[in-house]
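Here we start with a single chain on its own, the form predicted alone, put down as structure tokens.
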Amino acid sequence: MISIHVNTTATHCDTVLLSLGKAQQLSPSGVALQKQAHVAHFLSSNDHQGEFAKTRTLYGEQQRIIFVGSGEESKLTLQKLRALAAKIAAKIKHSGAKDVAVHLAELDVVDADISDKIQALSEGFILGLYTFDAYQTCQDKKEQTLQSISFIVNQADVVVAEEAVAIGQAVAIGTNFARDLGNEPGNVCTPEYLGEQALALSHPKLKVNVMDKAAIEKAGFTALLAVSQGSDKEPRFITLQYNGANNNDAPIALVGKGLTFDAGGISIKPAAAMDEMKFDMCGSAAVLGIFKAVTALNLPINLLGVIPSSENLLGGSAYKPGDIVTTYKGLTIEVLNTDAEGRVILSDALAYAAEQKPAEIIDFATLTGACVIALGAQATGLMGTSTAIKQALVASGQKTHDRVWEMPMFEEYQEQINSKIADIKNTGGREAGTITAACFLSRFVDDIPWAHLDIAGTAWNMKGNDISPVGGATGAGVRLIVDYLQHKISTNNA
């Protein structure tokens, strides 16, 4: 992990990183350096026109100067700044640059102050340096030369910039933790492994409990047990309690789907891309990533984390289409499709979370292929019962670019999951599949304000994206919820 600092001078660095806008427009620090004849000559003789994320390097006796294209500054957003940092980090990590002074905070960004810009840059550099190559033993791995980043700011901005770096680092580290969990293969990241990773989170205000199969049976999480029947791997039921605020304050409950591998069960999935079903636990990864970030920041808030974890395979004991499953809450489910298992295990987790009387519940799940068809990889599906929570999540999504898009939950959709032989059925058919899955979950949250995040399209991206060039798990939900929690804290303290 590189170290990130705030400074007012670049004299101690071997590399200086400057922005170059369209038509070679320089930032103030670049203008100051342009007085040096060799810099002016370099720019005049170079065809670098400031195209976004393109770089050119000028080698001097004491320092190298990397000119980074920032594109049209009038169109520069926080996400583009975050993406610029990620792209540059990936480019220079093996370049020989060790200590880099970054002047990108001088850029004008739409609706952003110095704190916003430094946080986005911190996130971008850490996210852009991410790799997942632990299992590549036969490839020559280049050694990362990059050791430190110094964001150069005015003296008056040092304190707020340092605070922004701390937030950006915590959010990015939490996101990368979620990425790591998602990228691990299914033979490594089992329910037991997920429980071990939760237990490894350490903080004086955090308590973690992991139930094994015997404890799950005793507690009565029968829906989770039903889904896990087809696997030799035992399920786990994981709870995390973080008490950062007054003990009397009701916590915010975060519930994450933890299907560490989903073959579909008896309703088996097609073989093509089934390897990607290791990502079906990205809801749980998001919850654990959020807890990692929150504990690093020591946020003054109370959180409850709930993660039901199992595999969904098709052994001789696997649950079958047509089975009736009784849930922790007592409601019965007619199983019409064993591949609609995420909502089944979440039924026990949501009912348990509601039983704890939290202030609100937010769940994360790679729940429906229908959400991928509806929204692609650009936004997470949002549904729920609380207008206030949904509006706040939309606002945080816009700020962090971990975006959400609300879908309706009209009462008529509930009719699609009514069963003739049980209380509900676990699929409402092809029509409005994302919405009817949310309707199913709504039966288990009682009257607790609740929001559901379907991250099926955003949780992983095999092609990579602007801030995840290596592809794989994205850590969707971590940036979103940390910002959401920070806004809630500031609103409560106002």
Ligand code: BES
Given for the second form:
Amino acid sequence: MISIHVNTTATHCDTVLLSLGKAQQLSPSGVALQKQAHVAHFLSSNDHQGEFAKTRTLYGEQQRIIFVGSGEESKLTLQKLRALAAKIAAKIKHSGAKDVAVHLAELDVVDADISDKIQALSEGFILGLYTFDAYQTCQDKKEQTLQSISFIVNQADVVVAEEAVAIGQAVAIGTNFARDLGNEPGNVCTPEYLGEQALALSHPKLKVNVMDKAAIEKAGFTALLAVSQGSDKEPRFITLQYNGANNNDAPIALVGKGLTFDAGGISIKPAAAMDEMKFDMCGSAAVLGIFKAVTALNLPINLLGVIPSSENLLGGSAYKPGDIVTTYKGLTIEVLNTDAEGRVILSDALAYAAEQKPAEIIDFATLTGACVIALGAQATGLMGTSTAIKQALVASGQKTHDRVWEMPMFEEYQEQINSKIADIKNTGGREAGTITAACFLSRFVDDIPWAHLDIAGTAWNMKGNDISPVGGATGAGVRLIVDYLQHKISTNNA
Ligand code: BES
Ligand code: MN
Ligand code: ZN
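Form predicted in complex with the ligand structure, per the form predicted alone context:
Below, the chain from earlier opens the complete complex, with every other chain and molecule after it.
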């Protein structure tokens, strides 16, 4: 871990981090140092032209100076700033620098104030330091020398900057928690394990309940049981209740697919990349990551989390193509493909959530391969019944760069999942596969305003990206929803 502070001077630090733009443009703090001989020599060498994220370290008597390229300043966005912080963090974590004074909030960023910049930088540093290497027992692991970061700001900005650090920190820690859950292999991260992780989230205003198989049978979550019957591991049905606001306020329900390994069941998947189906619980990881961040920030809002968790395997008792499953809600599902299991377990979770009469429902699921084809890794698929929720999610996606893109849910698509012998079938064919999956879910939310996020393409990224230096789970959805909730809180109070 790293501790993050706000300060008005850099004197207590062993290292100073300064930006260098194209054509050696310096920020005010850089200008203040440019007369020092070693800085002047460095600048006159022209060795560094401000290339994005390129670093050079100079050694003075008291402090190191790390110059980092910020690229073309006129093009700097919040996401670029976040990515810059993530790249620097990964680069300097073993460099010997311990306490680093960061002057990057001096950079001009399009449409961003000091608070946006400090939050993005805080997120970037913590997200960029993320590793998942506990299982690499033979590698020489260098110790992280980097211990603390101080953002240097004007006296007048100290209070807002401190708030922004707290938010950025909570969001990034929640995101890294979601990444950890996603990256844990299927033999560790089982339904039981997800339940334990939920119970370990402790906060005075949080109640967590984990149902085992017997309790699930008693409650009547029969669709969840159908998917799980091919596995020797018991399913879990996890609920989380966070009461940060008035007791009478209807909560926002967050529902997450917790399929801890998806082999496809009897409609088995091809062997290639099947290992990646350990990530099929990333919807539930997003929900748990959001709860972690929201409880850390004590947000004044009520939340209900619902996570159905199971494996989808093959075996003598596995559910089969052709089976008809009666759900918790009473609707019947004709199972045409056992690999379309996410919607089946979500049907019970959504019906349960709707029954609690929440103000709205947002669900997260690695639901369809078709969404990966449609949007790739750059945007989460967005569907649902509530224009207001969808618009707010698009805005939060832009702001946080945890982006979403809407797909249509025209009524005609619903016909694709009507069954001749049951109420609905669990696949609507190859055409518009992401949308017909959402149509299936829509049958279980009653008239509660609802949005669905298909994170199949965004939840993991084997190559890594700007802010996920190591490949694997990205924590998609956490930054998006924490911003969405904060926006909701501030407009409700306005
Ligand atoms: N978990 C998968 C979706 C998935 C596939 C996510 C690839 C990320 C990458 C889901 O359970 C599934 O298998 N969906 C099927 C549905 C089909 C059988 C209608 C799919 O997308 O192929
Ligand atoms: Mn599947
Ligand atoms: Zn799945």
